[in-house]
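This document starts with one chain, in the form predicted on its own, laid out as structure tokens.
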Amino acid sequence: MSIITLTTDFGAADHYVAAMKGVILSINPTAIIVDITHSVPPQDVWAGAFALAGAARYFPPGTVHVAVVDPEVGGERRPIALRARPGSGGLGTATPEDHFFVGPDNGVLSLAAELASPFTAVQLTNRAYWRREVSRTFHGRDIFAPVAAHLSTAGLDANLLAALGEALDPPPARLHWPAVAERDGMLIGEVIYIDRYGNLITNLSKRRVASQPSSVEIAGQRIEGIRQTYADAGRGELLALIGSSGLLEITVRDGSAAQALGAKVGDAVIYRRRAAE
């Protein structure tokens, strides 16, 4: 079984995703192609990295992940492939065992591959594994898709990664998880992602946030306590909870917290833990 995942900012209106899939299937007709998302906001490398990291760890060993959010396509950034080994990774959980990651060297792979873990990385320089004609504006189709297809046919025991190009020097670009400040009994984090429901996902992890008693402040609003589910709040009510990614989220029951608060990525979130009464 060979699985290839795709994460892009291409959307669904154009032919770009289908072209990548056609290239993959021409090389490996038995590949199972899974779309993680093609709705990453255009050129938003962080959002693409977050989406990939949120899904990659649930796939079996040997999966090849392709991420194309590539504002500098055709420029100086390097096309790369990584092989991540077991370790501490994506969103604070275990890195997928022996997964491959293919894409531009702009950090879009780094949250999922977790570059602090053991990994092998190459710059894709061997054109034998590319399409014969390469567009300067569509490396997703002409470099990343064929490389992923070849990796998927080789399997974990092959030495194909080394054949794809040269060892990467300097190391791959890495996106850094925003730091959480702590002072005067407060944790000060920020909104790092907004999903399609308007939920505000923060960098405050479950292990750092107690359930009760506490309060959360954002955009001048104070939310008392951490709820367990969306159903714990009334319709239209603002609430805080630990989402499926293990991170603190600010949400509105049956609504959009981003719209209700006028919030955006980077906005501060303050968590206060109060002494039990």
Given for the second form:
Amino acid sequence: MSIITLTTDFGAADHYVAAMKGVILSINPTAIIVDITHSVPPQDVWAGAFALAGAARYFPPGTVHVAVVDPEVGGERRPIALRARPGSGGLGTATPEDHFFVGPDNGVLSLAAELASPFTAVQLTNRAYWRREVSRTFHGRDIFAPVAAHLSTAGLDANLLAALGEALDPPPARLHWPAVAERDGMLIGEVIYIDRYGNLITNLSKRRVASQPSSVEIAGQRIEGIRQTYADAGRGELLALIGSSGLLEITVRDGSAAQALGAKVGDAVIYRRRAAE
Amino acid sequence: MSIITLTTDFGAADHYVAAMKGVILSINPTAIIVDITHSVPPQDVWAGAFALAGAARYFPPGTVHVAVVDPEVGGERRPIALRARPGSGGLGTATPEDHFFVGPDNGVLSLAAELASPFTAVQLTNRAYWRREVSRTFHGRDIFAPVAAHLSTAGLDANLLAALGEALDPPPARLHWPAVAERDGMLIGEVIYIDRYGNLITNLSKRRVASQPSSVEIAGQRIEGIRQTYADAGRGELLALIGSSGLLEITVRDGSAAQALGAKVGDAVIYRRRAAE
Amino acid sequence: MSIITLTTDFGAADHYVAAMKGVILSINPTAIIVDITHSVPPQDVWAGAFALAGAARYFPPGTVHVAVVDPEVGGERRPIALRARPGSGGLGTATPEDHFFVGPDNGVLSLAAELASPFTAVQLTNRAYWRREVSRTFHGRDIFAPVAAHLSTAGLDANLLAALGEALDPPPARLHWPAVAERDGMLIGEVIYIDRYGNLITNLSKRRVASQPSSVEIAGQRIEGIRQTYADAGRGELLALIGSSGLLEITVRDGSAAQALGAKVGDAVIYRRRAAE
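Right, the form predicted on its own is done; let's see the coordinates for the form predicted together with another copy of the chain.
What follows is the whole complex; the chain from before opens it.
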């Protein structure tokens, strides 16, 4: 009944992810291990944080989430574990739940763990919960995997977190959703993620772009109105809609908006509350 | 003991598949989730149907198969669930079993579910088995995953299917295996799938190409005889054999037939019952 | 509690891996199946052996490892199963454990199974443990998957291995770690694997390169000293360190050493026990 999710930049080709799974199953043979993704671009902490935040909220209470995008492994950054209620914040539509998060203190856990909400955090210092031999370059296998396995065995009722190390001080590093600017009745947001289909996911939440009529501008193109779903547009048509994460998306029906617009993460997206005349 | 398979075009990089798994495990924590593939080319319903048909038959009775290749999500196409006996048809070598299938009504389930065989089908209308909030763009997470989780919990003995919605009328959309033409003692088939190795899988089943001597023609090249296995040919040699799905395959020993012949899905393949003199 | 790992060159896009999983779960519904990798380059037996050896040691006793990189499938090569204590040899840091290995007799199992250690091996001849119909081109599904499922059901205490076939004679094929040459106080090794990050993993184990000061030469470049971790170097800097497998690695901080040096598997790596003055 104990679920452990994994989010890394290790790729699917090498044996690193399997080594972590072997370590986990050696400690907790009944753990259910779920891959969120291992295709985070190498060292891209933001992309890892986004993937974890996008998926974590759908798991039941007690799930342990491990994220390893860790350019500073073996250096000064702290290994940490958190207990938090993800999903009440940035992405909008979530139900708060009681989850664990394990990984490096570089912000990769912070979007999912919603550090604005109440949380408990420890610095992992108790080597009794690590592998005996700890590599300086693979804390995923030697610290985070065994700690997660022990947390998943103990469950929500045990107070294992306190045994894993000392209270985290200063508090954990945080990433922040890019701010939305408001000016002259416009909302100015940006593209924060591009998915496999070439959909452009923005930081404009459905609560902010609910009013109609409206228009969206990106890369010099204006899109009138916000549709309900892809099928409301013709093939190849550019459209804006509220995506499955509760965020405004720019998309092309049966095509790639990223390709059609040459768009990339960080590009500005302007929402106007009324359609221009 | 309850198995759920997933076939999608979501790719492995984004968090969409993990969101479905979180929803499933929140409803049925003992579900065993098996990925068939998430690398179906975006919106390619035929490729998704083929992958599901290729793998479904090897699973035990009671398995719930979810397929989400769904260009019309949120539009008029119906969400459906089927109970069927796959594998008695198109691909030839299967044992009939009692499986469930869940997904959009666009044919993606139809090759595996063998709709020529007896089946029960419902349109998913009972929102009690869905997530509370249903996105217009991600029925995989909000309708198909929870329905599959409930089916897997109930098992074969419960009559849960009837509770999920109304009898499907008109009947489900079907894809069809491309027909094989017969003319002047020749069979004219086509390439229906190209796998990772560049093997060209055709719609000519082993029952139809059993007689020897024979020859196979593709892309202007003639291959004499049908071999037993790759090792029967020299390195780099083009050969024809009956592949693991019971279908005629064109292949290159330790190489790629697709590359060597510049072949693609839909290319004609001619089987002659006697080798030309 | 029974774990089966899979290492293949099937890729993640086709349905072949899922077919094996269906076969396994039909025989042992409680098997925990872990993918090591399915991205072994097609027919690259060495790369498959390396991936399996890299991950196998982290799994608990009784784990059954299946590897299918099998260019000679259906030909003369023997299907085999081994019981062995992996990890006491080539890669250095492992604890010996009692594992099973199943696959073709082409060496793909031999790096992980550490055939220098005591082992028992059988040629798989007893068709009672196979699928009823055996394709000449897919022993992964029809022989190795069902044999692994039966082994995982029986566990370490049963003597199932003996029932699977006859004692293997002659003994199994072996791959060998490339030898390290020693000359004029230098160690001459080579690159044996390149991972997703472009890290160059060599056959120089930490026991042999422990002395300091020292230098490493590759592709005409000299690297002074051996660092503890990536964070000890500046961004873009080339460095040498002992990687997580206990082997000397050449790496670029936040970059790709493979790209920076144009390096490939087999390239020479020279370790000098004293830094040149």
